[in-house]
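Shown here is one chain on its own, the form predicted on its own, set out as structure tokens.
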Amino acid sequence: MTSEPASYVGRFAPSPTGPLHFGSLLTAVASFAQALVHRGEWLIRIEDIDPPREQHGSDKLILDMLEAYGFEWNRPVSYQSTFAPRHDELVACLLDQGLAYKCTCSRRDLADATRGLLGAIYPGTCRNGCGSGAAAVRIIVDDRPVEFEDALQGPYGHQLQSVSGDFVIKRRDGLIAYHLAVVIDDFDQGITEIVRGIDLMDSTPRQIYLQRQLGFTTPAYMHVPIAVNGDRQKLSKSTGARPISAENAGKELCMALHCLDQNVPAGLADEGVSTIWQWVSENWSARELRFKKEIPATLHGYG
């Protein structure tokens, strides 16, 4: 007898580029908390497709922060560049039905391109041919509206054609991209809430459209507030974030919640991270985040 799949089933997908800090702690938070809440299922992916960027050691460093903080998960952890052939296999199905193309544009090439939302918009100076050399692979939009209601940003979407134009599947030196490779794993992992910081809402219109273009079906999504400095920079490695530690894991747990607006109970920092994790289970509230778009690090002593 084979047991049901899970109805929720969420994710947290860190990229290997440096250790966690309290941003990143803040998105884990949130999506394992919703997974809890939903009594369904949490994965852990490591999106390591672009090596130039990666910091050698940092996946397993990540791990061990997030076991030492309570997370569990409930697969095996998956590594996005084992899934390598599965993303070729469906660029090549693209470019069969005619649904994307071989672009040689360089980025001098682009250089004069009108500028959007999104950066510079490909003029599609390739959709009809283009010359010798290595070529990224561009999917083709339109600019019917792609839009999307977020749990807590509300409605949100893009005309891609005015925004980006045709975007890059494939880059020129044969690594997937973001968009597609995540799109194409949260179909086949069966994820069905994408939990993720505010800063990459920009990215879901394309996601959606790549998504109904391969036929698959549309995950919610819920984008939570990113974590500032006090320059109102997203905490990150490039501007200094530094790394959360194993110590006082329950204390910068609480803090965490805190930060994400839930009613934390004096004392509870002080417990285990299993009865912090138990209190989540019954108590957290995603909606206190509603439009919610920063959270200032720095007056919790990050940043």
The other form holds:
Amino acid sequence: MTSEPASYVGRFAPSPTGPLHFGSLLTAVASFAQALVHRGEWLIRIEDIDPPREQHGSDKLILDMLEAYGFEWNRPVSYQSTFAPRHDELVACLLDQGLAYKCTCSRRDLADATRGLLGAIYPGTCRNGCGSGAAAVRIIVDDRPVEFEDALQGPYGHQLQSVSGDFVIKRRDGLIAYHLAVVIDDFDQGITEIVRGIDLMDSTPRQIYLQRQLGFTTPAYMHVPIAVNGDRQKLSKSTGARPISAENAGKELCMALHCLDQNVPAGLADEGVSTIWQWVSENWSARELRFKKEIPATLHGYG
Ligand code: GLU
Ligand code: ZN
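Starting from the form predicted on its own, produce the coordinates for the form predicted together with ligand GLU.
Expanding to the full complex; the earlier chain stays at the top.
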């Protein structure tokens, strides 16, 4: 049987660096809610391409928790590491086309580089050839602005030459860079809208640039506010965010919706998670989050 491809495909793409905490729950809720109101598909992709940062077994903890909270995904969970051959093939393509080059500069070589919005601006040292030994791969950027319209945050863009310069798409240790992996997988999986935390908004122009160099279409973007603690740091494992628990899933889910400025009716928190998602599919409105950047999770007992 063939079926029409879904006209909306969303995704949640956690890195398996620890159990799900309230901050990642908020992003997952926003992303799934967007797919529900569009009657679209929703996928989960575990972004396991940076082993040094990963915590063994946390993929399972994340998936079990999503299941306990009543999230439903339409395809088997994918693991980004399994797409490595495809990633490498496209790195080779970019090199062949002269759109990227090998770079043997060490961190020390770049210590004096000018700093831009996104860190050291690569001075282009290896554009015309590099030394021997372990090499990273960099994509060549230009001075044209790369702009997009975020569904919540409005227009945004970078002129890459002045914020990062030619940036790394494959690391010197052989690992594919996040920017390239995410662009390839989102395209291959047919993702139409990317809903993720606003902390990744800075990454988007580089990712759109890569889409253009690869001849890919650009999906829609919605960067949602991130949960922060009392010191206005993003909730994360390193800032000591508390993992969420499967007990009281309904209450926690309603708290997440409330934090996302949804008008949750009294009593909904006492219902099962499937009733809550039914309510979400009829009532979710992302508009409430327009221009919002932070959610003070501490006020709600998290963080
Ligand atoms: N894997 C990334 C993270 O957990 C998210 C990537 C994305 O949504 O584009 O921060
Ligand atoms: Zn170099």
